[in-house]
Amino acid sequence: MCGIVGYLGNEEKKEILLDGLQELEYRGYDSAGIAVIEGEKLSNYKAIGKLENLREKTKNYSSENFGISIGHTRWATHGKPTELNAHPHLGAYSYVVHNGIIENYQELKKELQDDGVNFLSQTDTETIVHLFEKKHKTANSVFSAFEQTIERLDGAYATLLITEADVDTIYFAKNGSPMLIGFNGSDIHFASSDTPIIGKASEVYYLEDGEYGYAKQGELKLFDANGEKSFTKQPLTADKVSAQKDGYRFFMEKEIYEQHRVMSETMMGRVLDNSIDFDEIDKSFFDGIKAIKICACGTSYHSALASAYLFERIAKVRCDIEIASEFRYKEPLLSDDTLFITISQSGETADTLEALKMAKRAGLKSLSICNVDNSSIVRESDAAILTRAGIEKGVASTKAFATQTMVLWMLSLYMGQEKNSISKELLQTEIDAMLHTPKALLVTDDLHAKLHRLSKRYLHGHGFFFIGRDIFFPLALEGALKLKEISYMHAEGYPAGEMKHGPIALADSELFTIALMPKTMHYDKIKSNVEELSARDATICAISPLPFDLADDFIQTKYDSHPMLEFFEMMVVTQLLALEISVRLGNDVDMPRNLAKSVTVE
């Protein structure tokens, strides 16, 4: 999501920090800031927008002597992109930067406010620095105060803290969000990926979850739950593009693999033990709402289609789905008891934005689901829920689709909860399934290796049918779209029950059928549909937890206790299959021909 850099040493710190943050631009950001302690002097600069704005603010500043320094690029999750919300965050005498989400920040913030602490920002991060300074009042050392602070944090975090109480030390901790430490003689660098320290450090140590410690000049101490521990440095790669990809061949591949992590961030602070909570939505937001209309394009449209089943089944509210480019010209009937939801990865999709403006002119209440705060669609909407997927460089969307679908699932539960249309028992069942979703998104070596082997079968033929029922029909549409986008092969998604109403005429040995066959939803029905295709010699690739004798290829899934767990696990399979077919065909996986990441034209 965001980017972290830190430096401890004698070189000019401003340029090291700014250059490091520049290398992290690929992660996406909406504001940036740095803090430096040199001797007894603490300096701090922040700016919204691009790094050029921060460079301009710091053009007359330099630091030439030994000092400690931290920097950050922020992708907004709690609070708008403003200078007050930008990192580093300041206490009375300390600064902190942080990636991730502190899940219990509301509890910590209330506790601190009750002690008289004034908060300047809307962020979860600011709780860290105030909590540290509270602990420091009674701790026997700065490090003890830092340890006590980390013990109180729930959620994901990679954090650096500097304080005037110890002007030659950087304190660090990592849990769930990536962070590494680079070494070059007595100089020590911190970063959220290799890229900022390539050329500046010769060795590196990748922090594990639960590790924390402190760095002084020429010294680094590392701890975990068992106390102090030793660590082994390893050589640092010199390839910056490879570092951005974290060792993966393509950004799309990296983004498929990181879906399990960003899904946790999407849920943090929202999926509670027995309820769903959205800070972004006022409790009265759904008052008077009797129906939902969702407008989106492409992959976002598919996530919307899947959610229609959830809103009607769980929240008991009518949900209509519209393709944004068609909605604008159909002279739609709009009533003010309808909530108008728009979905967009970038928040700049032209057709979706124009549809939103139409709905607002008609007096509809609006909600956007987006990955980019302060984007046009977010600004235009009455309320917005950020997916927290981080930047997605692969044009063929993966983690954006996954996080959009999760937000819509959470929203269907939240709406049912607020309207009392869902039982406590069903709500708890859904929440329990949600909390298991990150595991369903993990990519195993065995799965990826199998899909790599199978992909060689699917390099010819006259097309693909992805088929599914219920929520697996929109997933079939999305699987077909992924394959089309990066392999350039013809693929269609179809409701399995519709095959006999025409498309089955295409069935022969050169027609590849990707069958989504969940155990928890209409298995016998779709099994019958697939048997009809097999009888006409279609080549069948079955994705299911249950073995299927007629399958030419069978990919066995593990999660079969809830439809959405099966949905997300099968989603990963279809994404990887498209990836491996595209690789075998020699295509540019990340930048497929004729496509753009953000479609800002009609």
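Small disclaimer: the values here were computed from a predicted structure and weren't measured. Whichever C-alpha set is largest while still superposing within 1.5 Å between the two forms counts as the rigid core. Residue numbers count along the first chain shown, from 1. What changes on going to the form predicted in complex with 2-deoxy-2-amino glucitol-6-phosphate:
A displacement of less than 2 angstroms separates the C-alpha positions of P563 between the two forms, with the rigid core held in common. Relative to the superposed core, F548 undergoes a Cα shift smaller than 2 Å between the two forms. Shown in the overlay between the two forms, fitted on the rigid core, is a CA shift at S94 of 2 Å or greater.
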Contents of the next structure:
Amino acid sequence: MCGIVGYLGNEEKKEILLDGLQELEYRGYDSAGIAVIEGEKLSNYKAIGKLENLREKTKNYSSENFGISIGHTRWATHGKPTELNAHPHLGAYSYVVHNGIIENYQELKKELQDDGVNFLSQTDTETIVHLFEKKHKTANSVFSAFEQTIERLDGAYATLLITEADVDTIYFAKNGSPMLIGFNGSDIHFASSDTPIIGKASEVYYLEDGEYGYAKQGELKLFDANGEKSFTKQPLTADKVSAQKDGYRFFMEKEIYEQHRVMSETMMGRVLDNSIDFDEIDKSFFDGIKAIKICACGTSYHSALASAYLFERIAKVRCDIEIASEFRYKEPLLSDDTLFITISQSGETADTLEALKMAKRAGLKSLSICNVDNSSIVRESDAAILTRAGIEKGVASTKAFATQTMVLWMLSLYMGQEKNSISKELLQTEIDAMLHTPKALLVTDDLHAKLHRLSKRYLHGHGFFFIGRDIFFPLALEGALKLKEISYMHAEGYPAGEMKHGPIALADSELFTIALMPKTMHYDKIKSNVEELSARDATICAISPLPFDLADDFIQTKYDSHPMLEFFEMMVVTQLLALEISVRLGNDVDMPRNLAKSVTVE
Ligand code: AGP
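Okay, that's the form predicted on its own, but what's the structure of the form predicted in complex with 2-deoxy-2-amino glucitol-6-phosphate?
Below: every chain and molecule of the assembly, starting with the one above.
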């Protein structure tokens, strides 16, 4: 998930671009770059690592006169984080920046190489600029060359192109990756999201998929497949923080709603029609691996627990899970045929980082699943798979958990694929379900309104049990943790089958049981567990696609065709329930007492 900015106008361009990229650093980056055309003067700067490296490189550069300019922060999808792979990519006289994945880039690259084009980078993006310059040789205008270029691209892209062939115009196109256009008098801004242009533009237009065009000073032409089209600008929010919240009450609320969108980013380029692929690891990565040990804390530990069922059931690989703070001091027996996986949203959790160092000292191969590139855990690991959830500001983790679980699900399929331990039919069934996940994560107004109403009944009581079986047991743990974190009420996740071994002694009308009752995973078993509780007067809130008449409260879910779709849909329900209870209690949803987003101390 990369960040893109563009600016056309008379103001100094370098600072506008770098400030804009700064606002996008949450999208993570492993390199950044800018390109400026000012009259006949073409300038281009790139740097790997943090944005301040690019600031350092450009400290003696400024661009005071009218010109066109583009900038980019890269979150690698194709090719390692190097300067050569950093955007903007240069042709002979043009520059391009791009966010997304050009799915037919190999075909285009070969076609261009056969025409004698030399590629400097390993990226898919570089094909765009060379293709443009090829088309420009025969097209009757620069715009026509750009239009013909876009027509050849398959996949997701938000792209900006500038060229010496037309020094007062920025060309743009959007499909599948976000991009907007900001207006400030005759100046024009482009960005991946609105925070980079807050305070710089007064009006905005959010591009739709399939739209493209060009911008000149005071003029913008917009097209789609049907030709030129009109567009309506809207006022731009002036307040950066509320812009960052996009109008939601809390970052956590926004991040719950974002899950369906970020999940598409997490899967992009990895979930293919009938296979799974990870750019970050090659096929030999699992050679000699006979078992997996996953180590994490808190919510990340819960996604690990859920994945253990998947690795053993799908990939047929033994998988055990460790709490990092326990693992560090237990003198574990480790063997070098075990892949040591760490999971961390921040990539800075002290216990997880130290556990990883222990495993490395013992000679284990390591893989991290993380949301922050270049973080300590990512740098310490032999390989890393990024969850691409984007910044998570709410201390109570939501989209990080969802994307971690998705990456682990993909990884279990990938291992099954590479070890030939999964049939093609099962692989296809899993992939088909995976592709429906963004829909299962969509928050409907009706669901949110129902949970808002229902939450008023759960503001007291002597505690909550969240119960589930199989992968729904880790989800029960996660639902309980969410509630604890932001309501400050006691909640416990428990394996449903274990209630009769003691905890059922607590059952009475003041004991609130949130029962996860999926149709596709041991429904009859969980139903009888819940009936035992109901018979002892516990107050039951059932979450299920199947009506359950013993429930005091009932939330009917829709997805009943695959356990993981039920998992993700029920996850959203438990997240919203915790949120609405916390709001009613008047708590600070985003920064709950005693907590920190990243626990970098023991
Ligand atoms: C998540 O809701 C919690 N705030 C917390 O448990 C968190 O998951 C844990 O501290 C681990 O953090 P990490 O994922 O950044 O390593």
